[in-house]
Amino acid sequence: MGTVSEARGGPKLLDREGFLAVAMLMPAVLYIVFLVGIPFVMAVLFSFSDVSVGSPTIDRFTLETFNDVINDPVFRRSLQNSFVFTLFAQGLVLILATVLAILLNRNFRGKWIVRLLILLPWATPIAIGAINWLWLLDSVYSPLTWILREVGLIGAGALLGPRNVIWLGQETLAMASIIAIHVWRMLPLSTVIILAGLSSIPQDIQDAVQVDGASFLRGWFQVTLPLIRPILMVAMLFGIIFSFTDMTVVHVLTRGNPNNTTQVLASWAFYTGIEGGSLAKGAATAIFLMPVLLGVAILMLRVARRTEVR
């Protein structure tokens, strides 16, 4: 009796494909739920209220809020560092990027070390990361600024002058500085992603480019670039939706100083509505990131699906 029901309750609807399907996704579609589509409709509706930390409560809905926050000049910078640094970092990730994972597709002695030395910056916590990064910066103790002293670059008739380099005093240097140690903590994912597209690509394709004694350049952009740019769309969007997104280099090096030349919109967000405690202002200046995530990613994904299906 105990095999017949057995048979009829458990084994059946473990094979029920409908059932399987719904209950391997629950888990992911409950996290979303709860820890994404909760937080960002209460952002939506703070957004268009004046809540803040000394008022919690929603009293009226009102457009005056993004007024307030469309003509805050440090929004304005915030929105236009936004672009530049995602523009710039993510640039330079997909060249760096590229350049190492056809290094690394190629077989030489300790390639195994290499990959786990270039793997280590996105294995290490980023706040330890950019403290580590804030002591090679300082204006007076930077090792970097022993290097260029040591080398020239630096001193009585140098090149950069003969003072210390201040790395985050100065505005275009605090934002090539984050824009250089982001490049650096986002260079492995892409490496990887970009390693696992040459990787993919049959080698039976790649002899076919020797035999017919095409030049690298030409066996790149004709035969391998095409093969790989559904995954190079897959990289370039994660690493815009990390840049764009990102705070944590700015809140932990600059703060988006000197005199909010390198603030970002997460970290303006951030600082407006958690630490200024104008939980309304900090939602709507954080609303504007999602039509440009949201675009950037039906533009990628749209872009890939049609690489696919050629």
Given for the second form:
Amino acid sequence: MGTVSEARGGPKLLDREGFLAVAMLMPAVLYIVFLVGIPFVMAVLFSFSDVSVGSPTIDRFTLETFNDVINDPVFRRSLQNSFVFTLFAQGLVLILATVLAILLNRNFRGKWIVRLLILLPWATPIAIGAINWLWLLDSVYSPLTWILREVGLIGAGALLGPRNVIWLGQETLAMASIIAIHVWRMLPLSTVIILAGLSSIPQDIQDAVQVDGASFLRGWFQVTLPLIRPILMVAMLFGIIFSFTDMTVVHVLTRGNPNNTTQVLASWAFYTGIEGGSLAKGAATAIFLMPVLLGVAILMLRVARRTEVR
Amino acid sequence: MAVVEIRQLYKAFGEVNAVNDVNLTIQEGEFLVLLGPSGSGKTSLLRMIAGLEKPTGGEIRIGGVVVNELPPRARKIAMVFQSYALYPHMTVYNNIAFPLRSVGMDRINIQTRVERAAKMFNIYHLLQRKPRQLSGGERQRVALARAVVREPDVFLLDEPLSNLDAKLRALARDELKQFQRQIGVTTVYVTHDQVEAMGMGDRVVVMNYGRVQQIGTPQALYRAPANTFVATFLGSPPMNLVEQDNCIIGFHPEHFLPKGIDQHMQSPITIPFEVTRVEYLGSERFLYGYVQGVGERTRVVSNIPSLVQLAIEAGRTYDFVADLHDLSYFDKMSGDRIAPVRLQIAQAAGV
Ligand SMILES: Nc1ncnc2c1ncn2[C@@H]1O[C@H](COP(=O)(O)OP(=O)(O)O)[C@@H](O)[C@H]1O
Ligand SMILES: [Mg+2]
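Return the structure block for the form predicted in complex with the partner chain; the form predicted alone was the one displayed.
Every chain and every other molecule in the complex is listed next, the one we just looked at coming first.
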């Protein structure tokens, strides 16, 4: 026993599994402790205290902040919007990404160029992307409005009335725009994940489905979908976390306007806590992200474990 | 049950001609084996019959109908894949029932059929398991059951036994052949294993580089290989080939025997054989060595049944005999079979 390593002068440090495990995990652990753990603990502390940018020391602990936050109608609207935003965006992304992935999984001419086009939004920095959308949705200079006017949907006596559409000035339209842009932004990643899932199904199984005479829908629902379900779940859970905590689109596009009707939890926490200076209130608002994120995280761990057992 | 006709079939993958001008008629109820080395186009040919691959040229007819444009499900075929391709998330029952549900059969009928198939393949007790809970042999049976449950006209198998260990394979070979006789379905069976091919096929198609080298019964291929490729691909050890002038002379190891046990031969010829190594394999003895009387000094093998007790040692030269009627002759350039030529044998020249 051990003759090989003895012959070479004893086991090296890097051969020891215990050391290797600790060394490899350390960066991740440090990252989590300093950049996730400490801010999180501080946020919890802040939310039960009276800190603000003006007096950054914790003088006393109180539940008043939570009381204030919950009774704030903007907060309630933000909470509701966060759910609406996440559900609609995620639902749309899953459906569209699946359809796209199925199409892209087929063989056709010019497939690579279509793949490239779909990956493009992903490669674009979101701020630039969103500013583009800002122009597209501008009340005066929007090319969309121009197109609608040209095809006769806007104008005297036309379907949409004589005046320009103020895309971001109406609650529903603004929220829809935010969701649409978020979908546009999430689509590539989800598509690629699902595509990876699809191409991980062995060719023989796909052939067997055909030979066994299954229609497209039967093959899809009884074979393909169950086989990619774990990966689909991961894509969805990531998407939920990503959407629920996101404030970029809101921030660039509407800053919560008109009249704070398009705020989401993340943006509202940012505006009250950082821009508005009431750290405690911002922290308390952000705390409401926790239950959903926790639930998703638990589900994610369960999916991971189930795929491991297989 | 149906006749399968293949006319001038081609399949190209880019530069590679995977299947090259194949013509073939598979009779009703016949067990036809496609035999060839890896990459010879067997799978491509089978997949074209199944409708999983589109021919680059040519025509496939099943039961008289041109099926080139028909999808797999319209061809009344069933296929067993090398990997078995069982649906991993379904129970054995649901795996076997899947093709029946696909054609919209009702519950009761499905159950009857699945159970019948399961009993036929002795997997009835496994119906509620998932594929990952099965052994290799059991998976193979499930794959067969799933394939036959729909009562196809043509049964296609792509190396279905290659994932089994040797012992199980011999057993499965026998069962498969029996079952095919029993239901009498037209069968195309792909393998690279000549033992499987010779043992199971009513006829065997030998392929190489996408081309058919020879079609015939196992006996015909064995007795009269159409070219040197077929000659060296069949048998283990394969036919000995010895060059002489512009021709190659072939004889099977088991037709090359020590002088003295050649009573059954019609026109024996004597060839000196320098034995270099002896292998005892129980039922037979392999002798490796060189012959020099016929053309160049060439390495050959002799296979003597263990009934022959004659003592033979490595390092000595003996007189061996072969029957003139058992010899095959091939053209040296093309490798194709030719009519017999006159042999010149230098008797015990350099001993
Ligand atoms: N989908 C494919 N794409 C490109 N080349 C292929 C494909 N399928 C098979 N080939 C090529 O065609 C030839 C025949 O392959 P195959 O029919 O699988 O042979 P076999 O089953 O006899 O081993 C091989 O050279 C292989 O590389
Ligand atoms: Mg093959």
